[in-house]
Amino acid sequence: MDSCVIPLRHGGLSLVQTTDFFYPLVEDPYMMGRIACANVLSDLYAMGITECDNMLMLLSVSQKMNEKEREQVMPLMMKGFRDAAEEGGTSVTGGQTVINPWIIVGGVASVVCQPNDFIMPENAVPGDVLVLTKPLGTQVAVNAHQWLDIPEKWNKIKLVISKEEVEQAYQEAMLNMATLNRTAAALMHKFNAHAATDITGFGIIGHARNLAQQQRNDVAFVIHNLPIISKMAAISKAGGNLFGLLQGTSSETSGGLLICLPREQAARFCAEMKSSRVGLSGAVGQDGGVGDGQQAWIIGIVEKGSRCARIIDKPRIIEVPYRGSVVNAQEASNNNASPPQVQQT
């Protein structure tokens, strides 16, 4: 499971808890903090949990940084983490900071739940469909952005994408990674989700296989569609099957939820995801707003099988367009308590 569920001694309650950490993968320390927080909370959201009682921050300060660099970078990273936690309805009450050769950021998320607050990821049945709530391709987008300064690598992909498009894809990947999966977690209850997981380091096929193996019923997950950030599939092909993106093995950071839904509920789930008004963190607004929400895609089916998962030989690639840049999210946060707005294109 994505989180541990610990039955407590009193009142039929359970403690649900998760932890995660990783190395920075984007240049903006504020956005990196937001991404780290979203990544930690995603394990709770994968179980349909929408509230978190407490978070701890885990922070490693690189011993290679001088004092000025530490004073500039680490407070921004901490602020990004705290801002995302606040918009997720929780707060950071403590943690641990160490000196290390590398910068590391992560945390712990904890919540005490009633049994009906979470959805065990084990009840998929043949006839369900698979829904994904964020596009794939973040690893490719982040690496392509780094290759702008590495001529030998840039030369391999420059025929399929412009420098401007690389920048747009990088901004799109940052936005996706910093967006909480909280909306999807809430809708899992409304539309009777049978199981879910979040897509991170093992890629979509790795996490689909892990989820299939947890099911009570004899099922198999078959993926027909791959929503991918625009131009990232072309980069992957130009780079010689770069990271295995089209085979589903490319790592994602703070990816979307892969959800098993009853067939008759899936389209309505996707429509409500799209119509829900959300901020950068994924927190649902009060008034709603058509077109302001997150996309979700039906990507496959659940059929009878031996608890396995596969991608068909020639999956349909859904090119997901760039929504716009993350326009100075840190400044927007400083000037306004509401989540930073994304400029629509």
The other form holds:
There are 2 protein chains.
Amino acid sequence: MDSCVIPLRHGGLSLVQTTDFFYPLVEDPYMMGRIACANVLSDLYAMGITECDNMLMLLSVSQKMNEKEREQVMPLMMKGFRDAAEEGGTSVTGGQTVINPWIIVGGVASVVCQPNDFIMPENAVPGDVLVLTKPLGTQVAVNAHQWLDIPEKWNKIKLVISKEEVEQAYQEAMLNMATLNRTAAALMHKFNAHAATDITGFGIIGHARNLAQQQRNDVAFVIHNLPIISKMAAISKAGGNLFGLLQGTSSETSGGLLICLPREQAARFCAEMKSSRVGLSGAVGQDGGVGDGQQAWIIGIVEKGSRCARIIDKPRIIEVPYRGSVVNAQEASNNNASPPQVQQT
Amino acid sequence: MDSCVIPLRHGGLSLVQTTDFFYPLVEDPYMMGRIACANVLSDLYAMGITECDNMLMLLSVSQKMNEKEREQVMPLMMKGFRDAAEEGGTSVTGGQTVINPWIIVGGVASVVCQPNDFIMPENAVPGDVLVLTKPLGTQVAVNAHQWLDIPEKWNKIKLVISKEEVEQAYQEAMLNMATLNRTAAALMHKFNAHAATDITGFGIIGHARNLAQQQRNDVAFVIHNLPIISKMAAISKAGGNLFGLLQGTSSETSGGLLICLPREQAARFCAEMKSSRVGLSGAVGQDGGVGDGQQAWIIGIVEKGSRCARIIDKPRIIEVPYRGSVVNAQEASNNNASPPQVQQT
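Structure of the form predicted together with another copy of the chain, given the form predicted on its own:
Shown next: the complete complex, the earlier chain at its head.
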């Protein structure tokens, strides 16, 4: 499971906790703080938990940074982390900072829940469908961005993507990673989700397999569609199946939720992800400049099987356009709709 | 405060949490795991909390260790951590491990409490006395042990201590650091403690000052006695006031609790620390081979003042003998007392 669930001695309550910490993977310290916090909270959201009672921040300052670098970088990272926590309706009230060769950023999210507050990830049934709430490809996007400065790497992929597109894909990946899965968690209750997990280091297939193994029923997950940040599939192919993106093994950071939903609910779940805020802010907010809902995709089905997961032979690649172009496309097709409000935090 | 206290949405309950992680300071990985866990739990014990609902373990494996070293060291460290958690009546049900240049070991302790379960550290009154539940000097002992192999360091202290004594002092420090403050936490309730903190990185005077600042009443803490692991004061003097041990600034790891107790209760508190187990295991247990109660000392008084703390000009140094000699002395003076039972965990 993504979080641990501890039954308490008090009136049927449970303590649900999760921790995650890692090394910076984007250059912008503020966004890195946001991503780290979104990544920690995501383990709660995967259980349909929308509230968090407390967040601890775990930090290490790099001993290789001089005083000035520390003063520039660390407060921004902490601000990003705190802002994302606030967007998640919680606040950071503790933690620890140490000196270390490398920067580390992470946290511990804790919440005390009543039984109805969370959805144990174990009740998928044949006939359910699989929904994914963020596109794949963050690892490819982050690496491609680093390769702009490494000619021998860049040469391998420059035929399939321009430098501007790499920059856009990187921005898109960063915004996705910094987006909370909180709206999806709330909608899991509304649309009767049977199980969910969040996609991180093991890639979509790794997490799909883990989730399948936890099911009470004899089910198998079959993935037909792979929504991927635009051009990242092409980069992966050009690089000789880079990171196994098309096999689902490319690791993601702060990825979307993979949710098992009753078939008749899934389309409405996706529609509501896109249109509604459910009273929660699921977007990056003012700093990220993104006010629209998140897209979600039906990517597969749950059939009878032996608690395993697979991607079909030739999955359909859904090229997910960069945010700028999404907004333009929306404006063109739907220019009398008023833009959704960004909840300012 | 040593822990954060988060009021919950459920029936007057509070979530109390603390986190601590640091780098190994003793060579024995098993003991290091125990010490790390004792150190995390100590923040709860300082608030009179005797239970812990969940422990997360935070680890980093050093990238400089080869496969074989990792396989030898990390499981022992984890076992030590888990054993100490079990002795604290809790278990480790989550956490994260990363690769890092340095080894890191730490954890997150969480408990959901009713109002009576914890003692806010803010109600000291003039007339109280200060009790300390472990001797000082762990930093000096750990460093002196390292200096056995560094001639220019060793030469500075060899006139006041033998190599055997350094070894014994190191063992003593290690056992003290690995001892849980749980018995003290339980006795804080029985003897109506007004406030407490645990002694760690800021030394006794730093933590005494922090505690003084949190008091509701106009009080000052005055420390008259410094219980110090035998010969560590002499080393500190020989080294030119090494670490400021006699000024109370030498940092401690997993130190004792500093407790404000009503004067008429303090002697009984100390007596019960030494004699009784209060149904809890306060000692290192089978592995450490220590079954007797912990010593505690009345070290100072609370008087009217401006929320500050000081050590008097010439404090009395209490030389706390190494455990071997304690047992021998006890056996000599009291050889018809049956030895206390070690609670096996």
